[in-house]
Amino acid sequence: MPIFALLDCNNFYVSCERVFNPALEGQPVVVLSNNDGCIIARSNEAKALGITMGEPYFKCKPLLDRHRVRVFSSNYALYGDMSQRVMEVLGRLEPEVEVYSIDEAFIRLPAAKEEGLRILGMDIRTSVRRQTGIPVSIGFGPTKTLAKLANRLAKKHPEHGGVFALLPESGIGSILKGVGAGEVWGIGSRSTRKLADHGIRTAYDLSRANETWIKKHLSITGVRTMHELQGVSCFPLEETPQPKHSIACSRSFGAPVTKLGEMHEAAVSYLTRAAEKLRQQQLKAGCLTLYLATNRFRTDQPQYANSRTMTLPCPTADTALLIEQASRCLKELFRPGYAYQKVGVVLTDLMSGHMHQPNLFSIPRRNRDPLLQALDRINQRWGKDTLQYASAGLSKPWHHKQAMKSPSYTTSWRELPVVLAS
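Output only this chain's structure, taking the form predicted alone.
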């Protein structure tokens, strides 16, 4: 029987900050969401102070100041690059890997004893830490769900050294009795309440529940989760990422926007990012949605929100063509007299970038693929927005707040770490 492992980077965003600033080791650290709004990552030291995930920054700022907690704005360029490095190391160590999220990956391994898995897990942890600086925890189990639980236990109990195996010979049933049903992978808060109302409060209860009742109230996915807790693998390893159905880009503004020109700059900037993602994934979009909204929490101000979806003349990943369509759309949506909080773009009806489906009634355009490839290569090498469309603006007064952002140590030549030798 094959074994699954889940590798999870510990406090990933905080760990990325610590790689290039070792003085943060052992100190309480938090990372904020876009616009420096809420706490989205905490070091263990910050957790011990009672700082909760998702807490608004302004509410807990006095506590952070009192305990001298180091606070960072989110630095997604750094986190994305460090994630790629971790996954590359893992890919060199193991042949069957599924990248599950920015800080998690599943691995499929041949059947092995608990001691052998523990040694393997320690070796993987050492290799990833040595080559990237990121600490990780690893959980092993006969199914993905049990591997996820094992990883949780590896993190929760330091005596395991960051590695834990949940195998039949280790007494899975007794361990599941100490795990709440809501802690099981895929069981959300609403499902947890349904289960509790039916007397199912632990993972063990869920593994022994009535299958007909589970299927009725939690669908077939709930049944598969129940079987996974019993040690029957129902979720296979997905080594090839599933094709995306949409690509979106949106941010809240750092300051309210009232002018069409600034709104247009923001929309173009976000559309540029979305088009870059399209080309990176070798896709084209056939449909574009643009939306804007005021701040719904400011009840003292007039409110307005609207969106528009348009079918593109031809599927494309060309930033200029997308900007052309979005500009017309924005003029129809924008209403003066409002303080806007957000604008966003969503690209849908995605298809392979290798397909070309011309429109019988549109004028054929010159192939701009070499130009777009050159643009992407320059920005990848020299840093984001080294070359950009003029309509995206330069000063960007609307840009979201990042008052405490660390340098992009690994993706910008201008922000490389400097080492001084005496």
Contents of the next structure:
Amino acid sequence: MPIFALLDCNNFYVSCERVFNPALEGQPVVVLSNNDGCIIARSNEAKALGITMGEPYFKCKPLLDRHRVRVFSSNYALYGDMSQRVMEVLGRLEPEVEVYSIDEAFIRLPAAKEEGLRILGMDIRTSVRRQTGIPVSIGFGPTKTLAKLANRLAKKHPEHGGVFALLPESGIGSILKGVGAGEVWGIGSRSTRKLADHGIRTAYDLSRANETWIKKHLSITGVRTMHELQGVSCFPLEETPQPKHSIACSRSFGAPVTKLGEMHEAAVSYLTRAAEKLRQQQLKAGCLTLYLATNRFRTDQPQYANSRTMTLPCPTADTALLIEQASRCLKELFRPGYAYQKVGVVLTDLMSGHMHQPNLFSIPRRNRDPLLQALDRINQRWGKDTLQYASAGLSKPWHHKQAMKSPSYTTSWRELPVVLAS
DNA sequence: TCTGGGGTCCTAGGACCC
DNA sequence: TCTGGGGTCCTAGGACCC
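Having seen the form predicted alone, can you show the form predicted together with the DNA?
So here's everything in the complex, that chain up top.
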């Protein structure tokens, strides 16, 4: 029986900041979401102060100030690049790896004894730490769900040295009795409540639950999770990433937007980003959705949210053509008199960029692929938005907040760290 | 004053077809 | 009063993940 491992970077975003700013070691550190909105990463010291995940920044700012917590805006250029380094190290060590998220990877291994796995886990940990500076934890189990759980336990109990194996020979059942059902991968807050109402409180209870009841209330995915807890693998390793079904880009505004002109600039900017992603993955979109919304937390203000989806005359990855359609959507959706907080675009009906299905009634256009390729190459070489569409605006008063961002140490020549010898 | 963003899967119900 | 049955496709909404 093969074994799964889950490697998870500890407090990933905080660890990335620490690699290039070692003075942050041992200090409480947090990283904020886009627009400096919520807490999305905390160092152990920050967790110990009682700062919770997802808490709005403005609400916990007094506490952060009081304890001199170091606060950072999110720096995705840095985190993305560090993630790639971690995955590269892992890829050199292990042949069967699935990159699951920015800070997690599953590994498939041949059957092994607990002691062998511990040694392997320690080796991987040491290599990743030495080659990237990022600390990681590793959990082993006969299924992905159990490996996830083992990883959680590795983090929760530091005495295991960041590596933990959950194997039949060490008695999975007794350990599952000490784990809440809501801590299981795939069981969110709604399902946790539903399960508790039915007397299912621990991971062990869930592994022994009535399958028909689970199917009815948690659907087929709940049944799979239940089987995985029993040690029956239902989620295979997926080494090759599946092509995307949708590509989206949206941001909250740094300050409320009331004018159609500013809204249009923002929409064009996000659409530009989405189209870049589309071309990067060699895809075309057949469908475009644009949505906008006021701030739903401001119940004292008039609320409005709406979206419009349109099928494109012809599938495309051409930013200019997408802008044309999105502008029409926006004109239909926009209502004056509201303080808008957000606009976003979603591209769907994605297909391979090599496929070509011309519209019978449209006049064939000149092939603009070389133009788009040149545009992407220039922006890649000289930095984001070196060339941009004029309709994205120049001063961008709506731009999201990012007041405490660290330098892009590894992805921008201008922001390279400087080392001084004394 | 200030509350993120991107993505997936599943199901139920309606529309439609023969 | 009494109004078929089986199938597919699409969409919206719910739930989950990081």
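Positions refer to the first chain, counted from 1. Given the structure is predicted, the values throughout are model-derived calculations rather than measurements. Superpose the two forms; the largest set of C-alphas matching within 1.5 Å is the rigid core.
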>> If the two forms are fitted on the core, does Thr258 show a Cα displacement reaching 2 angstroms between the two forms?
In response: yes
>> After core superposition, I'd like to know whether Pro110 moves between the two forms (criterion: C-alpha shift of 2 angstroms or more).
In response: no
